[in-house]
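Taking the form predicted alone, here's one chain by itself in structure tokens.
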Amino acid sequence: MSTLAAPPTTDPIPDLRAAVEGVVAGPGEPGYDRAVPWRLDVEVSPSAVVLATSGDDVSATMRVAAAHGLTVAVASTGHGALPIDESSILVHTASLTGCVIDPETRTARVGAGVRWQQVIDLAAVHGLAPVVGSAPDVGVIGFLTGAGVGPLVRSVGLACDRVRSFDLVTGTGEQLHVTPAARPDLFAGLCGGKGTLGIVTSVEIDLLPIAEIYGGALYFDGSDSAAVLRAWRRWTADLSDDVTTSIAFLQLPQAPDVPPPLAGRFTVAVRYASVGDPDAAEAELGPMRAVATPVVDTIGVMPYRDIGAVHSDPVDPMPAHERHTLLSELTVDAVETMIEVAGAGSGSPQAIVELRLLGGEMARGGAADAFCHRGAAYSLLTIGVLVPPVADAIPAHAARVIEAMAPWSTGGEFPNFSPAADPDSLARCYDEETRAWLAALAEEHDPNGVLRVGHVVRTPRV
């Protein structure tokens, strides 16, 4: 919901149509319902949808909505939507397709309504690979400016440490080429601080010789799942930094794309990705193998255009609620306090709730951004979808879940694990430092709060 001083006065649909050279669709009109996000449970209902072509029709949509007191929202695929109310316009990316590959400077120019999917597989055609999530299936610009903790965020980092330059369309409607040489703040503020700062239409990264991993994960029967969480804690302890895993509880549904092996049945899942030499990663990984007999096992040499296979994320869209929160550590205590609360035998409801390993070249670091929680140890995710007959009960689980898991919280939270426009998720995600120099950047280049609405840091008005 948007923050505007100013009520919206006149429908903008008028003016929008004159201005953009896209689609612009009111309630009930053809493309409208392209505002429906992935995430189901989440209301979306903009008082109009702008289906931009081009940077020049944000820009318009911006100066638009400025002359209508409205706000101006934007999505893509709409993993981490939010509500959006008809005092914003959607302004949606996907037509901006553009994927060129230059594999002679191992780049990749991406507009925003590009899938990390396509760009890794024009990448893999010269061996080579982006940083990218769990879910190949998320868009590109909203995982970056997320900052990017990936299936290979140990090994390699944030996927924002990879990005060259940003093409950015503040609040006024100015569009601007972010570069860490010409535009030092706005990067370091696009660099995490999601859509404070404007709307990126496209944007340059680094791409990196990964032609094949070893990975994929190992699926444990809910009866061993104690024994394979107290493992994984000992196991991720020594860790190379070759090396990010995870581990999950999971309780999958009978679907057609959940192998039947998992299905209807509570498992443990280990995921594992190395970019190291496979017989090193093999043994490193032996372990977690010796700890049960998996009922399924995927890892292994596979192509990087593979690496969704890794996590295995759902592609349809559905009603999810998510909590998180990040770790400091993960003791003898904590592991049996999540198998009380989450483990097999405890009543959850939720489909996933997952642990990553964190550190290595996360912990390390890159240039200046707005990312505050390179120092955090794990991360704590929780996913339960809202069907009957356990919609009612997943949300207050969740929060016992973070709750219980407090005394080894560090309190944050990744801006893409946990999107949300309150200030008090806000001020998870962001430090008190942090949030005041976005804070100023965001209202130097959007003055009358156009940007004001979603996961952004504004200073509060009066």
Ligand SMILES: Cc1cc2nc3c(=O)[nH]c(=O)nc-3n(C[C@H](O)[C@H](O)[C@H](O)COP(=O)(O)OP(=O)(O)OC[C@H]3O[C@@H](n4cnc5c(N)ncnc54)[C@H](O)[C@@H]3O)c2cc1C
Contents of the next structure:
Amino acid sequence: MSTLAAPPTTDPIPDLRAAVEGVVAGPGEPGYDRAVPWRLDVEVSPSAVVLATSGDDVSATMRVAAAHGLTVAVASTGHGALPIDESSILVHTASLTGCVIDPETRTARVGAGVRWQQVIDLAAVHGLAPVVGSAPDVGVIGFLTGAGVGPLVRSVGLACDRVRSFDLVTGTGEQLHVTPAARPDLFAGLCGGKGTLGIVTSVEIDLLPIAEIYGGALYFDGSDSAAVLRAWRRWTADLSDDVTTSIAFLQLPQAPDVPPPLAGRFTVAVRYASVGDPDAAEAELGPMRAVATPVVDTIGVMPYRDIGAVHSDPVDPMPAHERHTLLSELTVDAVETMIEVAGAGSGSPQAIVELRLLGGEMARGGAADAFCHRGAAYSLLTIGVLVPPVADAIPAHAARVIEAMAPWSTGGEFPNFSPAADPDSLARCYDEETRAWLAALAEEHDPNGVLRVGHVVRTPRV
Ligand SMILES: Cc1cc2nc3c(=O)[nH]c(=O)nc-3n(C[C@H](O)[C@H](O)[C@H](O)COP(=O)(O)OP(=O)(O)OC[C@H]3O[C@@H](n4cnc5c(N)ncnc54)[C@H](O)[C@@H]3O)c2cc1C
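Show the form predicted together with this ligand, please, the one above being the form predicted alone.
Time for the whole complex; same chain goes first.
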């Protein structure tokens, strides 16, 4: 391995200010608070925050960091925040806000500071749609580089399957236009490899001709939750690929953005999104609507721009705890286990315990990429909000859920749902072969180890 000896760490701010056009902020200075992430539980206190205005700013930051023996981390919204200390400079992409839609080629060129809702709204004017996740206020690049599993994943595949090119700055500060033809290895590594290979400054993506979907959610009372989950298991066994669905045990707080019938009680949500004919979609949903009387039923034809309403994920920043695993199957025993450990009356302190049905186009797509989970059948995710009185109970309970479901787990994790602070989780995100080629590429393009921070795949240092 060609790692150079690190120079002693020294204050990078004067050199950054000389080299970078965007704002450079040290602790306590205006702009530094951009580092505060959406995930309020994560400590982010870099030696400096660089509000990059261009690829040149990112390149210059890489070079200054190398000269000062520092690493460089990247953040946009902080939805997937990593713990960052003073040994890193944080490149914040909030100023890279360009978003240009080309209705002729059905593409969008999107800057690294853009959130999905902006792309959705601009594309919708032309009856077009990007492939997005459950929460449209998540950042475009963080989601895409983690592969991106959304509420239409069975019909349209992963978000990374729709990327045409990335503009990348490597750890040496080199700026590369990465396409499947020109740089197939880097392109594959950026599709699933998160920030391992560098900082993406913009991306070109395909848009799909989807103006409306038939979607939303059925919410049932907690007393019906066991029956609803049992029925959902049977129903998901042979759904058409037009349909994507997930189910979530919810314990939502009394809060202004939570509809009163769902606040302060245990409910179960069946999320549903179909790109097929609305009448056929309604008929396919029929068995779930018949299981019990919903407390709230939001399912119908909706404009694509409202796709965030399918999951209705939390919007406001919060201290959260997540655990996640992928399942190879959902048997009768798996469902009973889940009811016992996380259902109504189980004492679960989690705000959300969710199962997503996978398969369909996700299983078929992807010739070469760093995403290793196309064969997974279901995704399981727990989300707890770290506030009293439940905060202390959340991590141990989440571990119990994952352990209880282990007999049906593939052992894998989506890079986007994997705990960023846990280095062991990389082995659950990427198989051995993928880790080996990603690490080799990372060493080739970042021999000084400037990007060795957070959830990145690297060759261990000797
Ligand atoms: C409420 C909520 C709902 C979610 N729903 C889904 C979902 O449905 N499907 C799904 O797949 N994921 C989902 N996620 C996970 C989300 O996609 C990841 O946390 C993602 O990393 C967020 O990206 P960000 O840029 O917004 O976050 P940030 O915290 O700003 O960035 C997180 C990481 O993304 C990478 N990254 C960000 N910007 C760049 C860049 N310019 N270049 C290179 N790497 C970069 C880095 O590794 C960075 O550490 C959800 C998260 C939340 C909180």
